[in-house]
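Given as structure tokens, the chain that follows is alone and in the form predicted alone.
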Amino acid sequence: MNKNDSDVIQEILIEENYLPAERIEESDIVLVNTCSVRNHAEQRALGYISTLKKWREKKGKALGVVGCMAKRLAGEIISKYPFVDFILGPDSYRKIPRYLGSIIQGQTKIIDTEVGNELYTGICRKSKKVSDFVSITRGCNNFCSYCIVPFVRGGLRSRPVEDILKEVNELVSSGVKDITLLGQNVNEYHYQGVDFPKLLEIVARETGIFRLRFLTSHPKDFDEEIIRVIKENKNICEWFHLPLQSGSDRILRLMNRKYSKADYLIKIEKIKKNIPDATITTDIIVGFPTETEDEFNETIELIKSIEFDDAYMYRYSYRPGTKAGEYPSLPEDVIKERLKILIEIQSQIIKKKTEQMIGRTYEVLFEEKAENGTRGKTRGNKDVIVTQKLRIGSVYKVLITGVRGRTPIGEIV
């Protein structure tokens, strides 16, 4: 979502007449687009802002920190990063060509934190990449007790279903074979009738999309139509991924994830007989408070039993403001080693999910030049690579004939 927003700054900027530069010394501004979700994030940010300050201090520069992060700790920002010139929340980006005349022509600060009902629409990017992404809601009303993006993005918002298509079909004529649609929670997506299944299968059909995928799915939202739409539309991609966080049912409940565990096994059953071949992954939180070690098992023989393809690994991070921060924490030393056996067992699982690749013939979209060849993706959102090399966009058949590490090797058929 954060290459997304940056993608439409990037378009609000070069509409007023800027231009990218391809270097930090070379450019009269710089944005930092930031991210909440997790505390390591906002630190890599911070650390990078500090970074900036020399650069700042030459004449006719402007530094500008926008996003989650900024919303959440601009007066934090302010105070300790005293060059920054202006903060801006993720709702605030069609400002930017005005306020940054005011901060070249006056040297004044800017704090513009206010969520409102944002959508961005009307923004149609070019993009010279393979693949890319088309934000189709804003805003989440779920309110996990773990999460901070509700209290930063704000609630809930559908984009227009004409404008969703208008920005896909600008995305095809200048290139890109593979979209994401991207949401909090694409499930909820619901505008003027249209809900995410119909608009799933509106975009499959009415745009010349080579490859179409959907990010993130909600499990307490999932359906069998969802399903259905991609069985029957062979340009929407068989990759499922659908957060678990945790396998314990007292867990979910804190968590406020609205889901049982025997709900979300039934899920993947459906998914697993209708779609066999699918790819399917997803998230999981290690350390959440108060879970015990009998909970963190239940986490473990959920993931071995479903064996997913890929996970995202996490340990818990307190968010401040959230529910889940009211909770005592468990001991750093505790996470730590939990998160280090999941990894240690999860990597099991890809590595054997991989070879089983072996022999076996994808269609692969090849995105770019990879040391010794070309790397690209498979439907089920596996990276592959060859040896040859090959034109950046261009889509063969693929025997896998071997693993490196984690990814799979393989020749043109």
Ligand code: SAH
Given for the second form:
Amino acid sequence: MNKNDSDVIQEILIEENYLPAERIEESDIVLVNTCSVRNHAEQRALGYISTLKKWREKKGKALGVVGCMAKRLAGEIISKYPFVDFILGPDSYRKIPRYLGSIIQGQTKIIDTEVGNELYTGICRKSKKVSDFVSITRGCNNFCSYCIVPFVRGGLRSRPVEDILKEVNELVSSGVKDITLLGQNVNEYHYQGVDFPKLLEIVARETGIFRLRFLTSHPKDFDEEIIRVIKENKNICEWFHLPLQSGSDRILRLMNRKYSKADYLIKIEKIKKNIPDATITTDIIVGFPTETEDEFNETIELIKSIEFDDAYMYRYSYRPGTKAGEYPSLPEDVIKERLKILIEIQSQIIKKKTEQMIGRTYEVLFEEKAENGTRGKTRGNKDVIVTQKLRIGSVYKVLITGVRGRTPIGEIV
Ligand code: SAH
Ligand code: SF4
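Shown: the form predicted alone; wanted: the form predicted together with S-adenosyl-L-homocysteine:
Up next: the whole complex, starting with the chain shown before.
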């Protein structure tokens, strides 16, 4: 979402004749786009902003901090980093050219962090990439108790169907082959009677996109209609990212996730039964406040039984202002240890799953040069490397012959 926002900002600036700089030393304006989802991301952004002080002291420079952390910590940033010129939340990017105009005329300390309505309708990005993202919703209404997103990005709103189609069509005609439809919970998309399965079907059928995916599905809303649409449209990839978060019903309730372990398992079974080759990935949070050893072990047992193809695993991060922020946190060393155990177990599962790919053939879309070869992706979003130097954007059937590190390697067949 954050990368996609940076692309939106770039498009807004390019339309106003600003040019992208290759390196900081060559640039007159730097915008730092920030994420608030975990404390670690914020600390890294703040650390990076401090390194820009020297650059900002040169003549004719302007420094902006934008995005979710800018929205959350505007006051703190302006007082601790007085060399920052402007601070904008995630809904204020259309105004960047206007604010830059004011800064050129000598104004500094502009703060604009209102959020709630912006969809960036009409801004259709151009792209030189093989795979790209298209945002279909902004914001979120779910208020999972640990999550800062609804506070910093505002409530859910859905982008008009025509606007999504226009952007996908433009990306397709500029050579993009793999598009991920993006939303905090794509399943809540709703625009003038078009729900998410319908939108997915329209984009798959009316745009000529080679591969279509979506991210993220909230397990509470994921339903069989999506499985049907995927089965009936060959260009929709059979990759499901369904963040589980925890394997304990009590923790899921405290997280305000609105599904139980049993509900989740039923959905996974439906996917596996209907699409045996499906790739299923997830997000897990360990060390949520009050999580007991037994409850953590329930998560471990569940990930062992489901065998996710991949997982983003996080230690719980306290986010001020959220409901979970009011609960007593677990000691840091307990949280760290649980994350270590989880990562170890999930790594073994990934290793096993990757080894199972050996001897099988996959359709691979090649996306970038790799050391001694070319790197591509399967429909299931798995990286694959071949030793040949292939054209970026080409598609081949690849027989997997081995594993290098965590990445399957193969030969074109
Ligand atoms: N909208 C998506 C996720 C957005 S944030 C969804 O509902 O799945 C991406 C992931 O970051 C979440 O799935 C969660 O696992 C993690 N995350 C969010 N807030 C967190 C917090 N306070 N501490 C640790 N992980 C968090
Ligand atoms: Fe955060 Fe939950 Fe919304 Fe995802 S669905 S963005 S985790 S509040």
